[in-house]
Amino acid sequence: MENHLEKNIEQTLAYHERTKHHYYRYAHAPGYMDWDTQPHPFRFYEGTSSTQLPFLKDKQPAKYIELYERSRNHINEFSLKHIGAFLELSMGLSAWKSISETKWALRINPSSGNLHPTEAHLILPDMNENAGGVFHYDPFHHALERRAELSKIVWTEMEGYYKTKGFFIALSSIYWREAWKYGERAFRYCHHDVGHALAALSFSANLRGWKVTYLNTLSDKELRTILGFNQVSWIEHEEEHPDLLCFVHSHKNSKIPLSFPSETLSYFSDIKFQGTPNQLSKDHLDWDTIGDVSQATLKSKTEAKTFEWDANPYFPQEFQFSAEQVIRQRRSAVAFDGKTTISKSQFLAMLDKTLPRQQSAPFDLGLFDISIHLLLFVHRVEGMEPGLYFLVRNPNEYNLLKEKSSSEFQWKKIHEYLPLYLLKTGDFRQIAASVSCGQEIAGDSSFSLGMIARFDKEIKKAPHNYRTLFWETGMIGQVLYLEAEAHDVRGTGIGCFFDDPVHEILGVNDNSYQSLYHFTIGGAVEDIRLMTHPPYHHLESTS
């Protein structure tokens, strides 16, 4: 068993090293866009019955801060109406874009290259005339595809186990969607996207008065059984890999079991699942490295873990946009104007939202101990000197971070309450762009950042933590996307960066800390050639 663990640790660390970008060599990728094998943008389970979910008809009155603070929200009943709203504002479509004869969908939850490898599956009880079961969410039609029926007796047993009403939502990843474009580094990007989706689900649930709780004891093997993936004849390279299962419940019931009842698990192994996944591509490239790291980072059954945070108030802010407006209008900027300046209060408020709080979305879902910090390149923030800054998201690591980083850094505290430190003053615009694969958006923004993970220790503790670290970065990214929109600027996640040159800037010369994701926020330059269409106009045209 110990040798097996050592092998998995070795494979995980080897994958991370192999997929680093360097100035002189990028990670292995196709090197061109093979449009003939581009994956279909939507996954369907053919041969299943489909239930159309209702759309939100009225604008939602919730204020932006109500995305975060749980105590502000009225608790909705668990019905298809409210589950439809929950999915519409988390995993649904946000718009269609078109230019000339080309048209593509955008979604509420961001994705690397808009490729969307993350799928959602729900386990629901009986709801009025709709029988309970296991469903796949189809965002193209905003519908639920029934994959299995569920006994009322089993659901009653589960309600007794959790001692509250609710339902389950699971996320899975199709690695081929990202590998088609990005090659070996795709495994990283898929798990960024899981984090984005998790935060989107947590925010949307909060608007309904619900809380998303990660059932962190489950193994991947158990989740495969619950979702019926072991009964599916997958097309090679197009398999869905189970990521995690969450229980959605009233935010008043904060203490629930973090496991799945073993008696119910055996029931799921016996029920019959239906539906055949649609073929996404007519041909594929084989990326063995992704298969190897996927196998090495499989999660086994673990003991339940709970996490407690402070309940500090958020920085006071007034926003002109509602929660729904911010969620729906979130976009990834493709270029920045190189001149937009944000205020110091805006900057600090954005960073403040990335800190975990008790009974506040999205970081209270029980996913992890805080492992990610922010290395900030500040370019255009009024009232702050341009330079290199650091946000210590886990105060227990301050001393180690200071010890591991460059001895030249000042570590000057910037704010009484926020754990933000000035490392070095100067113009870092060119450096920020250079280490982000030469992308000007990292230097033309108001500020950009690298997400620095406590790395070697976490991987050696359990290789599946490699995935969890990326989930945490994706959740931070989703917070920053929404914060940018709320402050009337725009954000962009950056998956392409030169790993070790970033570590050199920080002064870290080992694997104790690693940069896993970059992000940048500023004044967006809109492409006036693009046409925007409503998210579900395609359904109206065919009805």
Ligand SMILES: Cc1cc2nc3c(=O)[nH]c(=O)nc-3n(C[C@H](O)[C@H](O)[C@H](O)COP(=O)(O)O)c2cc1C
Given for the second form:
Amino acid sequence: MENHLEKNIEQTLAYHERTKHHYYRYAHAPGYMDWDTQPHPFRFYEGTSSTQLPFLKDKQPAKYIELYERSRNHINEFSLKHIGAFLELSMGLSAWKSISETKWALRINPSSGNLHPTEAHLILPDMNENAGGVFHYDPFHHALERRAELSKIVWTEMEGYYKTKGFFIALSSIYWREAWKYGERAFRYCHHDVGHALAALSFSANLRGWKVTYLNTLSDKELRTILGFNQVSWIEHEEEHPDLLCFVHSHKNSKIPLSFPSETLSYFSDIKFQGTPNQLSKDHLDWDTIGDVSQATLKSKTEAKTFEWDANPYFPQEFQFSAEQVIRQRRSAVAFDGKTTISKSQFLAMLDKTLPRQQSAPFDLGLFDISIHLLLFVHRVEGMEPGLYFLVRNPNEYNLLKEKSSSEFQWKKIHEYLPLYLLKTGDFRQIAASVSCGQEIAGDSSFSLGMIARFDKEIKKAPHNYRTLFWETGMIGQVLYLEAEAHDVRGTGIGCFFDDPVHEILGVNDNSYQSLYHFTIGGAVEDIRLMTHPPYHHLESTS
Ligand SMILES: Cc1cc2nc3c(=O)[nH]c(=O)nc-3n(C[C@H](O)[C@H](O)[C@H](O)COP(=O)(O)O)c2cc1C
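Having seen the form predicted alone, the form predicted together with this ligand:
What follows is the entire complex, opening with the chain shown before.
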């Protein structure tokens, strides 16, 4: 057992090391786009019955801040109407883009390379005339594909167990989708995307007055059974890997069990799942390193963990957009203008939103202790000297961070309550772009950042934490995407960066802290060659 754990730790750390981009070589990848094997952007379970979900008809009045705060939300019933709205504003389509003959869909949740490896599955009770069951969410049709039926008794048992009504949502990843383009580093990107999706779900649920709670005791093996993945005949390389299961409920204040009732679990192993996953690509490359790290980072059954955060109010701000507008208009900037300046108060408010709060989406879903900090390259923020700054998201780590990083840093606290420190003044535009694989978006923005994880300590505790760290970065990324829109600028996630050169900037020369994800925010330059089409116009033309 001990040896097994040691081996998994070693393999996880080795994967991380091997998939670093360096100035002198990128992580192993195909190096070109093989369009002949490009994965189909949508997963369907062929042979299942599909129920189209209703679309939101009216504009949603909720203000942007209501995405975060729970106190003002009105609780909606669990019905297909509201589950449709929940999915439409989290995992649905946001638009189509086209240029000459090429057309592609964008989604509410972002994804590296727009490849969307993350799938959502729901376990629903009977709702009015709609029978419950296990469903796959098909975002192309905004529909639920029924993969299994569930007996009423199961729901009665579950409601007794959780002592409240609700339903489940699970996420899974198709690694091949990202590996097709990014090769070995793809495992990292898939787990960023899980984090983005998780935050998107938490926000959207909050608009319904619901709360998403991560059931952190479950093992991946149990989740495979619950989702019936062990009954599916997967095409080699195209399997879905279970990521997590959440309970969605309206029990705002009380604690709910963070597990799945064991009698119900055995029921799931006996039910019959239907449907055949569609073929995504006609051929595949075998990235066995991804198979290895996936295996090494599997989650076993664990004790329930709960987390308590402060309940500090957010910085007071007035926003011109509603919550729905911000969610729908979220896009990645492909270029920045190199001149837009944001104000210091906007900058501080954006950072403030990345801090977890009690009774506030998305971080109260109970993922993890806070392990990610922000190394900030401030380029154009009015009232702030350009330079290198640090947001210590977990104050317990201030001393260690200080000890591990460059002794030249000032660590000058620049705000009374926000744990934000000036490390060093200077012009970091070139450096930020250079370490971001030479992408100008990191230097032409108002600010960019690296998400610095408490690293080897977490991996040594449990290799599965490798995934959770990426989920946390994705959640922060989702907050930043929305914050950028709310402040009338734009963001972009940056998965491509040179790992160790970032650590050199920080002055960290061991595995104690590692940069896992980058982000940039500023004034976007639109690509005017692209045409934009409504998200579900393709359904209108076929009906
Ligand atoms: C995890 C992650 C990594 C990304 N990395 C990069 C990157 O390195 N460079 C870039 O230009 N865009 C990057 N993006 C932006 C995606 O390409 C973008 O999200 C995708 O094309 C979908 O477009 P949308 O965000 O407008 O919906 C990244 C996005 C995510 C979520």
